[in-house]
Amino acid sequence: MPRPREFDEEHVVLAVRDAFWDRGYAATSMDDLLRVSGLGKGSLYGAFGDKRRLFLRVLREYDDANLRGLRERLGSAARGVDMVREFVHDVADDPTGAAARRGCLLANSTAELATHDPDVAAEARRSYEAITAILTEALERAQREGDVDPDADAAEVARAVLAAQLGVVALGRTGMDVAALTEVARSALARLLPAPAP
């Protein structure tokens, strides 16, 4: 009969995940991960394999949790319009700048693995189809509720939407200033959100 495990495997899968957050897949050693887990390298590879079927789970249940998310803000926000502008300007919306620094663990994943790894590519395209899914079903509530040209395509729409969060994403990884990163945020909303006729 197994032993029962003796740590909290929430907590190891978040520490872990900030390691890879912070540091990004290669850069990240087992040693770290070792040591921000608290456990000893039996353990860790007991329970969860190696270091990239790790970050695979640390990936998949950090992008579960975001779209969980973004349906929940959906379903609590006033307008569907005011969903899909919150998704575009979250980036910006800590004042020290730091969460913009820090980015998206999907997008940053993305960016390094995506081109080498198929299972990075295949969780990112998973997740991105999820997240213009949802700002689909937005849109075309923003549509019925008057605020978006009900004879736009919204799943267009919604594409450009994430392609422009996308973009604020990777400035705000620059160290672009906040406001700065708002302005664009401003700006790309304007152009993308096509206004019903008056």
The other form holds:
Protein chains: 2
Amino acid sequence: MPRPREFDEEHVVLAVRDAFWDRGYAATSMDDLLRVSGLGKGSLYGAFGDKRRLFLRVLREYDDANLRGLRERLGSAARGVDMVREFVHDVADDPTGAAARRGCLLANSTAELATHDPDVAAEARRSYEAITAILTEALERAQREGDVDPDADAAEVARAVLAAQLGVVALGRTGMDVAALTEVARSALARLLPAPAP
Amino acid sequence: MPRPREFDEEHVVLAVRDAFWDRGYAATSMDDLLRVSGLGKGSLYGAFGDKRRLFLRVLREYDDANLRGLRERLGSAARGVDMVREFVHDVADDPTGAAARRGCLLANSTAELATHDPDVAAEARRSYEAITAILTEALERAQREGDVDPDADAAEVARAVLAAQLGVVALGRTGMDVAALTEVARSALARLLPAPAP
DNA sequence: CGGGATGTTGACCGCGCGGTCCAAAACTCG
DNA sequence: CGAGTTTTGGACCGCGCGGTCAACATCCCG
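After the form predicted on its own, can we look at the form predicted together with a further copy of the same chain?
All chains and molecules follow, beginning with the one already shown.
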């Protein structure tokens, strides 16, 4: 019976995500979102609700995609420890520095909004807990593979690794040069991953 | 000759700082700033220029105060390593969690603004470099005092410690409970500060 | 092919934004 | 005390914000 949608929701979510990622929540106007999505006001409001609801939808999908990506990288990594290293280096691996300057949408949003938006704060907690679980799994595998001291508490190391990664992401946003950022990641990892007794 | 100011610039800067810290840059209106400062529009604009200039002034004074504080803590710490530990635990040391949720004005501002405001990005780099230097000094002292492996590269450890601290601050903003946050700090420090051979 | 339901477009709304400006006030000094 | 200078408070401005809505287009199905 109804008239069908003329746009693909996922395309819109991705375009809108990039806008929020680039400008932040408050500095992105609905007009910006209409521009990047190519939709009219009625369509965008009809499909996603107001600005905040749209943002929360975008944030959640961003996080889910991120978690899926991490699980895939763990699944396809030759060794558990490789995935952990990749995770921390990530933003520093783009030699142009663009990825580092962009940072992470969740981290940016939490810094901007978490104080006054409980939904954003809750989403951040959910996401970081899930990441910690994945890292723990990766580290347990690394212990079995002989790359990490089997006596270490994998969950504890995972939390420290997460903190280090968040630090690298935060530093990346300052525009610090990529080589230096890579050094930070390398230096943190060298100390956070206790090597097994030889 | 002239009519004297009726307000104290430093008081105003502090009040305005708290407003920006609480709401973020974009979400804080000039009316908010007039309210918290108690000034009229003419006075605020006359003394500090527009919103962005006022913000940059506030941010720089915040950073300077922060650096002064760190240097003082290093000067008065019984041991170099104590200052490093305090630095990382800091926001988690408020048992109410308020400090953790508030986070750091510089970190929040960098996450919100660094992409499009080169002055904010530059200020962040300046500040983080200065912090790294102070941490390096603290760690060198810790090495002399036998609390940190003297073979470690103090500057490298300092960068890793900074990353960990930024991670703790980022996690703190999610509203994660303080005990867990303290554990993250503890766990990171335990691994980042290589103990000297006994 | 027509009726009903949904999607689309863009005009429109009121508000609050950042910023300007000026008349009155408050001071110093000759 | 009066002249000169700066500060003060708030009226005022135009704009762009987020959000609503109604007229029209497009489709499915009987």
